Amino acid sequence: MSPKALDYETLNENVKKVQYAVRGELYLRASELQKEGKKIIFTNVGNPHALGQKPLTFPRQVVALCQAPFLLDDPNVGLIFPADAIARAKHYLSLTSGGLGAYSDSRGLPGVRKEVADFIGRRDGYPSDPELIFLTDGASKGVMQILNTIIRDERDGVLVPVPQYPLYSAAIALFGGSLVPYYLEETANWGLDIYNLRQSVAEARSRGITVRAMVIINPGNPTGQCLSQANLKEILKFCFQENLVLLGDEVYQQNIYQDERPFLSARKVLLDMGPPISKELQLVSFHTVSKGYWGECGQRGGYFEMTNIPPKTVDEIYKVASISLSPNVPGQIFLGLMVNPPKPGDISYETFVRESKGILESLRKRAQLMTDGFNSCRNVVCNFTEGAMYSFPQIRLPPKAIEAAKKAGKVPDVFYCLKLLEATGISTVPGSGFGQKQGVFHLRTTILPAEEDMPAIMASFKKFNDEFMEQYEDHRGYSRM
């Protein structure tokens, strides 16, 4: 019999090259232990809201209006909602063609895009123009538009930081197209080096292909570091002279836990430095409700904003968008409420300023509280999280360790990790997923847990960690480092 459409030997290839381990092989193996019954602790992803953190009130409390409309008719509705909350669900709703049941239009309501201008305009201090803001289904849906925008064939590639958040390899891989990595400095906080930017070039150019596109990741996922203006501005120059489009992954910029380096969009540092590049360069920036003191994972509203787009160009990414109809609406409210939160003199402004600066502070303890733990442990080395949500340790394993992997048919770190899993149940990624150097090992774990519970997860780590290097070293003298 012959073969069938969706039998596996005959699926689309693209389809069978996508990995992504932030879901792989060892969440796959901790929600079978769930399964069993036992305890997991899911750091594997940055989902804060899995991990108890609570929903900022203002948002949830507008969202429920316009989902629920009828409220705003109970005579009572002023005893249960703040008049700001009410006075906003009626602002949304009367942006929508029939509630958030309607489609919008594929770009996203014109009303919401504006809040989206006008809040990078004030961040940047440069305007914003709406049209050329499109709102998606989280950053996610955005990347994967704009990279399958991009990647014509196999010889096309996309410069994207090693480690990387596996979207990026996935994507590519999805859209047929060539990952060229640049990596990035473990021994410079994660620094990125312009001339290994430009070796990255010159040997993917070498092998055929045309490369069209950096990806930036800022800050930084796995490896939570934030750049500075001058990284910026050399990234920039570089783009400019290599002709490439810059993809700003911007996700986390409300995630700061330092002050040496606050966030600076490439948008603003590319506008700062004037003609000719601030008005030749290709530019895309994104943003989501998913990550900074939001959390809000599951309500899929996200953006990319296009700097120097060509209008031609903008029309096609449009008309693309429109194949899928419209984001979802209630993501996209809830997008209008992150980039336009209650302002002082509102009724909720100080219960929004106290639950977001909570949050924030909070993550900021959590952030030295994995750092430090981890470089407490043996054979563990770990630069401090500046930003975004995960720390990204060196696993420095023995050689009877790597050994051992072998034998098992595992990847070192996924051995590692499947361990962690087994003896204590928190559920890591293995860093061979993000991409490494070889011969080098890590994991990548969010800071999310709460912090209270921090010191016993970081003890049940340190425990762990200190058996396994004494089961697996020959005692004959291994370097920490």
The other form holds:
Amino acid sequence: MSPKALDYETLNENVKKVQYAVRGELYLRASELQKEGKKIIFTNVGNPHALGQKPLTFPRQVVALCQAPFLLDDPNVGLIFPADAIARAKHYLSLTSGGLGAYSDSRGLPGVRKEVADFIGRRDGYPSDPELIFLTDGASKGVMQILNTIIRDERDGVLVPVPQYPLYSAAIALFGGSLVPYYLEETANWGLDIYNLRQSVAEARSRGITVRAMVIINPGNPTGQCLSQANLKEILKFCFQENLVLLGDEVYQQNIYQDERPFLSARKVLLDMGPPISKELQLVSFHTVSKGYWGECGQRGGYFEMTNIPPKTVDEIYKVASISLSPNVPGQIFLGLMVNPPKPGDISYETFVRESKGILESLRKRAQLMTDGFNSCRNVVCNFTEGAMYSFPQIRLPPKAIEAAKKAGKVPDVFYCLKLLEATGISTVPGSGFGQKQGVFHLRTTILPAEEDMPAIMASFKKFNDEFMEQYEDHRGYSRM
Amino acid sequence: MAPSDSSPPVTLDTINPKVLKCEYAVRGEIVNLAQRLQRELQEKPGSRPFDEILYCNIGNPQSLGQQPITFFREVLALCDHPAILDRSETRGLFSSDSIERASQILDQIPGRATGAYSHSQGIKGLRDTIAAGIEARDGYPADPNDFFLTDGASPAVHMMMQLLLRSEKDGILCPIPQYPLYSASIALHGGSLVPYFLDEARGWGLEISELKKQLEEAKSMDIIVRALVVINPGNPTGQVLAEDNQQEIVKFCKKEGLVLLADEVYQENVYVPDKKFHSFKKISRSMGYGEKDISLVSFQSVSKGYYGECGKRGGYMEVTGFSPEVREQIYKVASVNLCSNISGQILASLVMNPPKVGDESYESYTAEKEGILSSLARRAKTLEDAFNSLEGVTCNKAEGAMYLFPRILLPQKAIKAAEAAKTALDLFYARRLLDATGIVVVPGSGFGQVPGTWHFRCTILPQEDKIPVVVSSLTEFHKGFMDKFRD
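Alternate state requested, the form predicted together with the partner chain (shown: the form predicted alone):
Then the entire complex follows, led off by the chain already shown.
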């Protein structure tokens, strides 16, 4: 019997440590059930188009024309493509050297990076340097690149919010670093408390960890909270004091569902604070075409912007990017279109605005519908989804349910979510996949199912939940205070 | 508020040392120089003895004028904008079989949503198509569940390195010369590269005795060799392996318990009538080796061949001979990135299932494909002959792939001049070539070479009408160089 080349025992240990619940146990079970013919509502991942959201028309027209430039020579092309889409396609093709099929600069097409820089400049009121903007195949790849650059070994720690989007925990495990959790305060609308931060850092340092970086997700995932200017300033000051690089995951910046706290980029707040901090605090900001009202997850388009990172380090990051040659060019064009959409007066402007507004208004409605729906359920408490795409209700599981979960060999929220799945076809992600305080359970669902389906989905959930609670509660029950 | 430490958290001194260690010459120093020159030319036209920079450093066909395959682009455009599929005007702009194929593909995508994340291994229907294409190619079945569609072949290679390398005690056997993705990836993942030298005197042949020797030497240094990388057709060397050679390699991997990593991205680029591409999967199965006998990962890409769609980032790895537990881990790593770009996935399925006899687009597709491949074959020969005609230069035939890797035997005076300039001889030569002609090549040290020998890699990709100028510029430059440095 020949020696086995690669078996489980001889795998890289770091790979084994990785967890990514978003496509983990619940999702796999849901897929199995779907194959068996059960109707499944996938609310496990922020994947708008999979739940019926239509792509915006203009970008699809532009990219289709870029894919097939010979169309531009056809006299009939104007019959199915508007003139501004045709012009924009020609513009993007002129930015490439050889069209969509050629590797671009490893950092992305210079012309698109300039568009991104201009967008950032308009958004924040400060100029941005295209040379410090790198396009990537989705924001996730950018996050992985940056974390891989920072983490040297298991003594390097990265502050990550709990709950967090598990890309961060997965990437830190993969690169052999240490995750240093800082807990968000559920009772304060998932607010960030500097005291918690300081405690986490002190505790990590006492274990010999060098805390290198801090991740903020703003708007939050799975929690949805939008950080206030005061909070952002506190965070920036904290990172400066503690000598941390701030990683600002801002992929949901277009998804804001309340008016009290509009989106503020970490960079804007930093630059508003003036020197010395504005010139020294190291920051990397991430954005994507996957979220917002675009929802173009399948294109894999994103970027990161570096602030106050030394030129030689930027060179090293560039070097690593060059090994993968270049990000996909169609995704880059989607990104360019996102940061530089149709303007008033453009032929496609009205349709574009109508489509975008329609999506955002509907998301706002659904955020409210879901929050209210969850709050009407027994033993369920749900903070309002201020932004992003998720609802993260707390499920107060009775002791008997927790026991039953143990007996079944499952983590309590996994147990609950599996039962929810089997009963209703609603596929969620258990809160343990994101991190939560000990003994407190949640689940994450998206707010993405179609508006017309929402009432039925929430009714289905309520029926399941209330029956579940009935089944497992003592007669004491839980107070809903 | 003053920071608690005087130096910022992210500097050259504090970043991951593996990042510092890795190198990738294909887009390295010489390319930076070329880009500077290009800017100069734009600002001051006529400031140089040449009109343009000719990038012969990278296998990027469409950047040098190669046209995409029309049928593929028609299908991709329709999949990007399915709203026009039902319009009557569309029939006047697109071929009917591209409309049909796009509809078929969209039917395989849940909700016809090309903007949605797919299954982390790639859309099932597309994997079915690819598996069927492989079965047609090899005559042996392929399982759609063995495929992981990735953003180009490179991320798939990285994934395997990540899985295999636990520490610098784990080694990967790599050909020298090699495509530096392998050396870079191994460095990035903290492993050790175990070189095996291809034999230049025998057309860059791969000798099993050399493999055995290197394996033993690695073992004697307490390196645990985990896998063998074979690039077939070769990059930068262009050789196409003979079947019996491939069988020896498969036997070797089975005996020594090595994972065989088969980089087959140039499988459609074979220019000599006496050689044919055989996939390692086919070879293994034809030897009666199944899942229990050999762990094999085969890589393919949409970037090369006759389609040359580098910018799309499409590709896959076919993973066979691993336990379910290992496959679960591969899936898990793939899932963290959610999925590869959908357009690239669609393209991979088109490449593995192109138009067939009887399809409306078949003739034009075939004409485009043959046109590109025959042109590549001609350019490979012309440049090979040109290099061989230069004093002190020998160049093996490019049987396949997209490169020539000539060896330069330069006079002592040149060697001394390079030493005085504290520059490797091949970089010294490449820099001067760039300055004199605008032609960008990659010094051989970027790929590895037997110590004391010098090479450079030059692509065969400039369009055919540019080749005479390339040849004459190179010839003139080389003559001048030798005249200057002849002993």
